[in-house]
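Here we start with a single chain on its own, the form predicted on its own, put down as structure tokens.
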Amino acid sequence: MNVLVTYPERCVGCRICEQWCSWKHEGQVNPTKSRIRVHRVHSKYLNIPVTCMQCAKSPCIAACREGALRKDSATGAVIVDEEKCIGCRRCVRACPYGAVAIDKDKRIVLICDLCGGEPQCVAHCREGAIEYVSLAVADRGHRAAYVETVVATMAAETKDGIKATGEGGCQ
């Protein structure tokens, strides 16, 4: 199964990717209608893109008290019917990352479905900012990262002269 993995360092704020998933959904180029959305942070000049993490255990799809919402077994995608969604916006309140929405015409949820293995977001982002990829892939570029930070706290340490190797450490 592959997820999502954005890259907010690498997102230009450029609002391709809200375009084409709307164009992709809807037929139509409104971001208003996507289903993955750039949060912008002013005041630390950041654009971050928010979209469905598609969650082992769906906060959503356990909130739905009509069973709109289900997970597609080839993707591993949420999968919203149309016709059973009322817009209560239970999930919207239930997603932990914000990346769930309310299309305000039709009154019914909005939640990325992977566009069904394709996703168009990926496709079209010219910077990289958003990669879809296997999930031992993710973790392994999580991991990374979390390695870099260790790294570099450790090498601040030596610097500021908290802990240096072989000057009094135990030996």
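Rigid core (definition): largest C-alpha set, two forms, superposition within 1.5 Å. Because the structure is a prediction, the values reported are computed rather than measured. Residue numbers count along the first chain shown, from 1. What changes on going to the form predicted in complex with its partner chain:
- Relative to the superposed rigid core, V12 undergoes a CA displacement smaller than 2 Å between the two forms.
- In a rigid-core overlay of the protein, Y146 has its C-alpha displaced by at least 2 Å between the two forms.
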Given for the second form:
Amino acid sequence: MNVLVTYPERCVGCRICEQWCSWKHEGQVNPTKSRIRVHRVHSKYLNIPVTCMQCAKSPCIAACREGALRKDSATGAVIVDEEKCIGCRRCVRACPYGAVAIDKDKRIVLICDLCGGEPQCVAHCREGAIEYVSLAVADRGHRAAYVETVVATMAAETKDGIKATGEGGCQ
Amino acid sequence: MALKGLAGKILRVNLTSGSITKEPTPDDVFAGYIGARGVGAYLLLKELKAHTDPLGPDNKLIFLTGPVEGTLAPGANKITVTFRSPLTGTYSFSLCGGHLAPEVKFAGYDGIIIEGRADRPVYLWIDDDRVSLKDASHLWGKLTHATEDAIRAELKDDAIRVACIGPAGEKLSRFACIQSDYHREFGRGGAGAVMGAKNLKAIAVRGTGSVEVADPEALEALTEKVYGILAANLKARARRYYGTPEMVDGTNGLGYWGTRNFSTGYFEEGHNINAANMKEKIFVGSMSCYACPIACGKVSLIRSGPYAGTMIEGPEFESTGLLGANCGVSDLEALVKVVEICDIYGLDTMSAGAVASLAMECYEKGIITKEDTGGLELNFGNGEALVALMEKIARREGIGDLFAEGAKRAAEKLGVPELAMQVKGQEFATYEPRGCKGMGLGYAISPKGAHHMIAPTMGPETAGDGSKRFEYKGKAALVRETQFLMAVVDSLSLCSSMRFALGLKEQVELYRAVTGLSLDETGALSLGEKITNLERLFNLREGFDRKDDYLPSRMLKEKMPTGPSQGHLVELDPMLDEYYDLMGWDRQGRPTAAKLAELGLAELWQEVK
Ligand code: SF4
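Next block: the form predicted in complex with its partner chain, after the form predicted on its own:
The next block holds the full complex; its first chain is the one shown before.
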């Protein structure tokens, strides 16, 4: 199973992902109907793509009282049953990432459905700011970043003449 | 008929009476003039009485989008403002990228026409179809970034797009810009002063709708194709990697980079402020305008020294040239700082640089002294003094008050009009006309004064061994054609960088896919010609003709002293003659009756004359 991974540090804020998301789903370009939203933090010159993380225990599904949400067994995407959704926004509030939005015309929620396994945002982002990778590799980046910190710390300690073995530590 | 691609309404706001009305978008005008720049030229000529005071209540700010924005179209993100310029007195327009244009369209409008003058500071709040004027007394005096932040906080929505003026616009600096999204701006011509004169601090927009397109499949296919071309195109890749400063080395290397108030075209210290050095020393990330696959905006951070912590988007190539080379300044950190000052006070960085370089030349020549400058040693190359001078200009303090009037007025007051590098009062862009003669002609005939994007001919002029740039014969034809092409791209509201992938053929395809109207390349070019003539008519009515199509004498009489373009002058008169002939204008630069009839403009001209 694959999940979406975003790299805010790579995002430039072009919102091409938003365009294609609403285009493919709704046949129109409309950022408020996109299931991915790019938030610009102007004062810090940052752009942060916000979308569904495909949580293992989806708080949105748990929060829904109408049984309108379920997980697609093939893709792991959260699927909205348009008949059952009453637009109460409990899932919106339950989502820790702000990834759920409401379609103001249809009055039901918009959640990333992974485009059935071919996410269009990923396909069109030129910056590599969104990837669609298997669960097995999704978190490698974090592991690698952690390892880098350890390596840097160890290198610094060696430079300072303190052995990395811990010898002479506390007295 | 409701044209596809359009939102269908134009918002008209009268600040004097406070009336806000929504008018149906004039489809026939859009069909006849494409959109944005073309429609703006038409509306300004039609709605503005002759000799309207640019800073009086009767001047208008006509903001317009183009037909392809808010669709899938790549790089469709420019919004145009058309107005009579307080800097030049001519017709003027200015384009702003960022995310404002699609937001206006999503809110349901193809444009916003601002007229009148509010009796106290206000800002316009467009929340889809709910539109209101809000008190802005508490925002008056605020810097642009702080204004944007305050409005977003006040309206409790971080995603709102804001266009605003800073203190420079409030104080009617004649080259004040309107700033949006922190760094994108309606730069040239002083639109910020017009906004300031109207007591309009900002326009804030939230749009949640969409527009319909005629042929979605064709649009999708074309968009994918353009992404592909842009990914492969070398020029687009350079711009993506380095931002617009990618042009520094090429321009300086051929010696047509305005240096030290255009006393020459080659900056010996250019390598300090070129793209490679910026990339290495200050760039920390990229920022993109809406829907753009290039993302040329580069974020710069100064890490140490007196300006440590300064963070901007930029510097762009034009700012680098005019505030850098043209001021003889190669100090990258000072350059970033001075761009920041322009951004937050709301000054056009290009005019700012040209004005500062004039001040520096005057200082070196003893026309102004240390006493006048309040102690600043304004020699070329003094980055620290440049920063201090810009603060004075931005606040109209001391000598800054004089220079806030623009180069032409300041030089006239100082008794040295020939030292202002300008046409019709609009300061030069960064290209040195003696080193690239078509650009010189382009500056001269530009309806809004010395502007480089009316006919950016530098590409073909410098192709091959680069020697073509010195020829003056044949330049008129090149300028003419480029001018029509630009009128089309500006009216579509595409970023001019999209021309790397979208030639006229693709632009026409895009237009057809979105609007469903039939238009071919010949038709598009003749619309470009029509728009160009319309702009000429506005200026004609204000009394501008051949006598105003001139470059400063330095370009015409003093040979370029140094660099690869050494020894050259601009042979302007023969180029002008040839250009007017090709345009079907008389030798005074007036469209002939036959030409106007051919373009279908005779009746309109009769009516507005
Ligand atoms: S397409 Fe990529 S770079 Fe562009 S806004 Fe989306 S995530 Fe960011």
